[in-house]
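The form predicted on its own is given below as one chain in structure tokens.
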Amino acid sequence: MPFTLRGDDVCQPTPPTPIPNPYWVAFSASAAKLIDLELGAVGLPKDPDWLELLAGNQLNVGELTFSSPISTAYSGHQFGSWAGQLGDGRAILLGDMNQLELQLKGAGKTHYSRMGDGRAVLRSSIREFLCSEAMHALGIPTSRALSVVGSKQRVIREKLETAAVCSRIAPSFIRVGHFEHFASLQNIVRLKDLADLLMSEFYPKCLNKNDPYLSLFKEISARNAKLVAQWQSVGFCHGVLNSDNISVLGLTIDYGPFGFLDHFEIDHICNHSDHGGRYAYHRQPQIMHWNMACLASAMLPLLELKYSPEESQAHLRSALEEFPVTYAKEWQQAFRSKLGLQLEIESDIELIERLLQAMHDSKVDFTTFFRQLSNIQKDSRPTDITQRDEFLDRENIDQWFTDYIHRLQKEVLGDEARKGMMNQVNPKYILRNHLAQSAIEKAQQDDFSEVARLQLILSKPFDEQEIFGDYAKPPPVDMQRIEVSCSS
């Protein structure tokens, strides 16, 4: 969708800044299909000018020209505090293809870069590329990554690194922060323009509602409630759930200090800059709810076009209360599926919570445990289940396995059918930090083979892929505590 809003208060013209001697680091043929990009025999764009365009070095390929690249203004709350105006500090929207926005991340300074250089580094670009495509393969709504283009240009972060540009695709990159921006300026005209644009392009059913803006808020909130439930079900930690990083389409965007759980810690913090643990794994649902409250506050003036201030606040408070209900429903369904349960029995919630507590107490690997759980059969004996050896409290886990087997016996599906179902929701392969780090270190030595291999493996996360079995293993002890910061 083209970002049609224009004006100094909305966006600024932003031509990319060229990088010297660009080269391909990674490319997604799957994402390329979304924009009908013609590929050659080796899976890269047939027209070599695409390398220059995705590096930010030119704005045309053949007959295609992006004549008006922009960066957009938004505001937001960062780590719970109002940060004021922020904006696309290192993202440049080239334009749209097939009703999808094509954006370059790391292509130089923008009007909103503040003290930054507008660049991204190879390390962070590879992480975003791999995780965007991995999340898509897991069935989780996300922006897509089209490519990573590298350069030997030096960039200073915690240390001297090399530059890279990650190109990404989404129906829209509009975020909660865009609403907060216009609300903070008390610009009701722009706020209305933004909401009307969203409804016309993505939420057309809202236009026919008696309260279109309230309906729009409910739809955005519901999408994000479902999204965070999906994150929890695969052990994904975003790391920086600031309101300006929250998509109004319910997409996972802005991959920075993210991480998938290895050994399960319910209070795991993946971002070492998050000293207070605000964005820890177990807090993600409540923080997303908090961000929806920020959106509600920003959209309040739109409701006041029809209702009194008191009525508007009451409507939005009531709508906000739907978030935890939607989240709980989605979370319960996701974890029932992970356990192979199709019937809905009230005691299932206690069964799930007891398991997660036991996994937390013994630091059991999240992904591996759920994947192997499908091997349990209705006539299994708890003492014969090898997974019990991963738990410190054997008596406790034996009791859980006993209760779980009794619960399985209430299901209609046979063992093999249930195993097939469970293996389609419990991935074998995730983007573990140590795998990403290994690929990054090789790429920093100009060897991009591991990036390509991970991309291939993660494109089929539910398949056995026996030749890649080692990639499903938990990290070795010395790589269990890889720290990732906001600069990632």
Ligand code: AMP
Given for the second form:
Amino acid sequence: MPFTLRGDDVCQPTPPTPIPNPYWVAFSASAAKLIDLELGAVGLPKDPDWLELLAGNQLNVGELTFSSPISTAYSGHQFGSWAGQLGDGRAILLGDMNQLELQLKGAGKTHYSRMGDGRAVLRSSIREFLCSEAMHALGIPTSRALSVVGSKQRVIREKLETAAVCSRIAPSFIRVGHFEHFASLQNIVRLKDLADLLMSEFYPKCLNKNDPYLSLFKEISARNAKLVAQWQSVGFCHGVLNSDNISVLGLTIDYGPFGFLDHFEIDHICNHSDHGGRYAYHRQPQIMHWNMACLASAMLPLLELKYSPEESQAHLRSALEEFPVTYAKEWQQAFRSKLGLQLEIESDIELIERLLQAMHDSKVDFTTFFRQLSNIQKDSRPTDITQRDEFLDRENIDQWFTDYIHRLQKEVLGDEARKGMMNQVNPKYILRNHLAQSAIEKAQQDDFSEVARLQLILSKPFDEQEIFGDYAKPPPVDMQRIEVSCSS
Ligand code: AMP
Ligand code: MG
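Mind giving me the form predicted together with the named molecule, seeing as the form predicted on its own was just shown?
Full complex below, order starting with the chain above.
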């Protein structure tokens, strides 16, 4: 058995609650490979008992039995304030396969459900499924989604909806909130157990360092700095960057009211319930840094096992200062690649920032703009570049294109080779809100074909896939402002 939280101060036995007459809504053959799940001809599990298992209706399939499903306790900061104990209110860890944890989300009440019903609705389950698999295909660290199983069981949200269970897979679902949990209980022994287990399973190199806990903190922080840089580079907004939604493995987890940018708007807020814009696109890096400060303060007692309180604080403070440095490096690297720049020239940063400002001012579609940028050649003339028509201030963008072309001329790579490279980092297809919405609306009428189609297209986001060209387009005007709330 690999790493799993143990002890009744952090987890409770939690059998899933069955749902009536489950059916497949979506399934990922690619995620199934991770756990060596045998599939039949139609790309679904060969053994039909898997449907019952992933619905939470039984705990065994063939020889396989999940004998001790659990839910875990974590605590955390929500929207900047200490929220106390939270926990897996609707996620149940069935167990592990191939060193990976298999979780059911929406499989009924747990010890930590508080006032909630432990269920998830069809729409949010489809969104989590599609986005997990899309992020993976974009090369961004994420929990994976194996399936969505639907049922006609009703659940009450703002209106009556139907329930679904999404199954997800990750090496571990441990969060910053798990550290905060033991820290808030001032249980240093258990805090240490948690850090020790995390190192032995996932960060073995830290064990050999002079200061293993400090080194663990730095590694977690660096992974999350890199993660946010990757989000920014594809225009992904998480929506609820509370400390209980931050993975200590640097994975994107807990997909809720997330959104990809359509037109570039630096302060875009994807979560309709985020009135103050705490989790707006441009704030994600600083908010992740803030979450790392929460982790640092939770880990402080571990450093105090070796150092004085003052020394411990000083060590963690300077480790925290590495976050913006790592983030800036990763962000610059990511955006240089988006522009097809291999050489590192200092003025590149200004060039990138000028472009983003112009895109913001003219509300230019983020994904299509970068995708088409690869058509520019070293001998292109700014006034011939059709993309200039998307900008209100032509003079400004012509100057930018002029500077960009000059900059390209310094590169060794030829136009074709650069185009190939750029098209490997600038996706053509992302999970736009309006696409998810239309797949959901069909699914609510029991037609799951659009979910499958989107899943297929988004599994190859960098490929041209000409026949699906319409899926690359920005949303029609009437679908530009779909609001996504926390309710799920
Ligand atoms: P989230 O915003 O989805 O990360 O959820 C925040 C917290 O609320 C987590 O502790 C969840 O487990 C819990 N939660 C959300 N929805 C429900 C629900 N329907 N039933 C029980 N707990 C829930
Ligand atoms: Mg959560």
